[in-house]
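Presented as structure tokens, the chain that follows is alone, the form predicted alone.
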Amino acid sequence: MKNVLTIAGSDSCGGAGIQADIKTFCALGTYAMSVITAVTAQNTKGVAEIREMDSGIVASQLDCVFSDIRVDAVKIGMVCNTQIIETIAERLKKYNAKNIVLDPVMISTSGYSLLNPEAKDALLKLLFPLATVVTPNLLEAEDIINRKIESPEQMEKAAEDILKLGPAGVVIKGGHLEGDAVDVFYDGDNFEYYKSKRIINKNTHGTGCTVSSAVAANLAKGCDMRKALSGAKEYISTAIAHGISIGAGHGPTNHFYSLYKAAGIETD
């Protein structure tokens, strides 16, 4: 079995962050490990409050995992401040981490800021160059390049600009555009489009976390980048199509739909 590490924030309602990452790793047949960067108080309606971990405990978590267990892939999600980002970058280089999937979480779906403004430069300068692939959605990509993205052609140009920040590959998730859900991948040589029919379902909490975690799990299992991305696209489409209706807001995607279906458990 391959081992995958998530470095991210905790979601108290279990739909995003560390919890979504662990569910995804397990659903895709890998062993899940975690380093918690923050604890959030949130539910299906939004984020109420955040408590950031201090960089010392983040470092200790990373040291404990890497010094004892083989890490086949790393997913990075919510990293709130410059000190945590510096710590993560230093430890990933120290332990020669591989298959690093960076999901640049900046703003929650409900509009809550998840990245301190002064930490943006540190994220771009320290973590982007370490990434095997970065996976921003449209809003995050717009924040990174400081301009609007309104078409697949503009997604291509944005991917080119983001690649200049140092990652080996970029996939921009186009779920916020009209029409089919189109993601654009660029590795410096070629563009690849990953398309799927748009699924009308309000239960999309944790979608970005789930996609990036699926990519990391697939890379850990030895998939090349294109197979890792196509597999993640297929996985998230199924998870969204069968999203779980809990709470008064946006419920989570269904990470274990296939397992539940096989066991005869109704979740739709």
Ligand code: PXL
Contents of the next structure:
Amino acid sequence: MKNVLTIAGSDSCGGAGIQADIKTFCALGTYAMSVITAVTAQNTKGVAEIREMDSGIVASQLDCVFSDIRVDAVKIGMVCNTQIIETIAERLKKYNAKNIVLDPVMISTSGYSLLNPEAKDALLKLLFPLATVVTPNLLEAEDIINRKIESPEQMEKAAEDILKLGPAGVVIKGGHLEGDAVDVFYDGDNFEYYKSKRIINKNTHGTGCTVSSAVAANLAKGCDMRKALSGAKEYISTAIAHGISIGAGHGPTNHFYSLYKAAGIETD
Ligand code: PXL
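Could I have the structure of this protein in the form predicted together with the ligand, to go alongside the form predicted alone above?
Zooming out: every chain and molecule, the one shown earlier first.
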């Protein structure tokens, strides 16, 4: 079995962050480990409060995992601040981590800041160059390149610019554009398009976390990048189509749809 590590924040309502990542790793048949950067108090309606971990305990969690266990892939989500980013970058280099999927989490869908705005530079300078692939959504990509993206052509140009920051690959998730959900991947050689029908479902909490974790799990299992991305797209499409209606706001996606279905457990 392959081992996958998430470095991210905890989501008390279980749909995003660490919880989404662990569910995804397990659903895709890998062993899940977690380094927690922050605890968020939130539900389907939004974020109430955040406590960032100090960078010492982040370092210690990383040391414990990497000094003992083979890590086949790493997913990075919410990283909070410059000190935590510096710690993660230093440890990932020290341990020669591979298959690093970086989801540049900045603002939650409900509008709450998950990255100190002053830490954006550190995220781009220290973590982007270590990434096998970065997975911004349209809004995050706009924030990274400081301009609007309104068409697939502009997504390609944005992917070129983001690649210059040093990751080996970039996938810009176009779910926020109108029409089909089209993701654009670029690795400096070719553009690849990943299309899926838009699924109308309000239960989309944790979608970004889930996709990036699925890519990490697939890379850990030895898929090449194209297979990892297409498999992740397939997994998230099913998880959104069968999203779970809990709470008054945006419920989570359904990480274990196949398992629940096989067990005869009603989730729709
Ligand atoms: O989807 C971004 C995200 C990442 N990490 C945590 C979150 C969220 C969104 O709510 O709560 C912990």
